[in-house]
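Read the single chain below, which is given as structure tokens and is the form predicted alone.
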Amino acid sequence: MLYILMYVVQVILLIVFLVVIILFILWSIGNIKNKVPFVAASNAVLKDIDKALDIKDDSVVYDLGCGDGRVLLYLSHFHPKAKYIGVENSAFPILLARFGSFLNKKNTGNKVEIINKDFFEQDLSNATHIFTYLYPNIMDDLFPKFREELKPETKLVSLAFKFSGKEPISEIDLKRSKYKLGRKLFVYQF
């Protein structure tokens, strides 16, 4: 009996090990493909992001490079009538975001849509609010797309990084240690 139990434990450990390896490979491929790592916004700043975005019932909120979807999931709890769309093209974060969206819908009825797509190819013309946590070079690469597609008055909130050619309408100091990521929010109006 002990041998069977040890065998079962070994099989379970092997399966767990293989799952971890597969998830690590998916995460690595996504980082290489996108040239940027998956770095989630800290839970400590979600309340500040919510306040900066100032979402209304009829808002359409996009999170470009949504990662695990935590920003949209958080927002959907406090503004359930708005529409939430996360755009991500890395396999590992998409799995996390879709699982979180499934649990969110099951618990609250709020649906967060996660799209597996390059955000440069996503039509943003219906956006009223956009959240980003992207490197400055990507922000600058997206700027012409935003100018072309976004309606007047669309609000964009960027965590940590700003455009080099556009001044924010406000900067919010998140009062985080200089050793922590995401110390400022930059708010833009298009």
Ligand SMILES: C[S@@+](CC[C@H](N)C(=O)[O-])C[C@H]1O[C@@H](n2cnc3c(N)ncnc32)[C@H](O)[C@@H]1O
The other form holds:
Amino acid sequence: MLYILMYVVQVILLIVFLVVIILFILWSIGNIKNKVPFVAASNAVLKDIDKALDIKDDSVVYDLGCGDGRVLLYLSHFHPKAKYIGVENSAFPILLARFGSFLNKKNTGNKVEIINKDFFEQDLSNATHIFTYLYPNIMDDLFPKFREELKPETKLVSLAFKFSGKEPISEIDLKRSKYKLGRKLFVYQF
Ligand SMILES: C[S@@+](CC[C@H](N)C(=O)[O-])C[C@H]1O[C@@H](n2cnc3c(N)ncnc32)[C@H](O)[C@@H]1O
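Switch from the form predicted alone to the form predicted together with the ligand and give that structure.
Shown next: the complete complex, the earlier chain at its head.
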């Protein structure tokens, strides 16, 4: 009996080990492929992101490089009538985001759409709000696309990083320790 129990425990540990290795490989591949790694926004700043975005019932909100989808999932709880689209091209965060979206739909009926795509290829012409947590050079690479595709008045909130050639309409200090990532929000109007 003890042998069987030990065998079962060993098999379970092996499966857990293999799953962790597979997830680690998926995470590493995503980080190598993209210039921006998967680092999720801190839960401590989600409330500030919500306030800065100022979402309405008819808003269409994108998170470009949505990671595990936590920002959109959080927003959809407080503004259930708006539409939420996360664009992500890395396998590990997509898995997490789709699972979160599935649970969210089960619990609240709100669907957060997660698109597996390079955000440079996503049409953004229906966006009213955009959230980003990327890198300064990627912000600048995306800038011409935003200029071309975004409707006038589209609001963009960037955690931590600015455009080099456009001034934000406001900067919000999140009052986080200097050792933490994501200490400011930059709010832009296109
Ligand atoms: C710093 S994380 C931010 C995650 C999420 N927005 C958040 O704040 O929690 C940046 C994400 O962008 C994704 N990413 C980077 N380049 C991308 C691209 N060209 N297309 C789609 N996603 C991309 C990465 O895989 C990563 O998950």
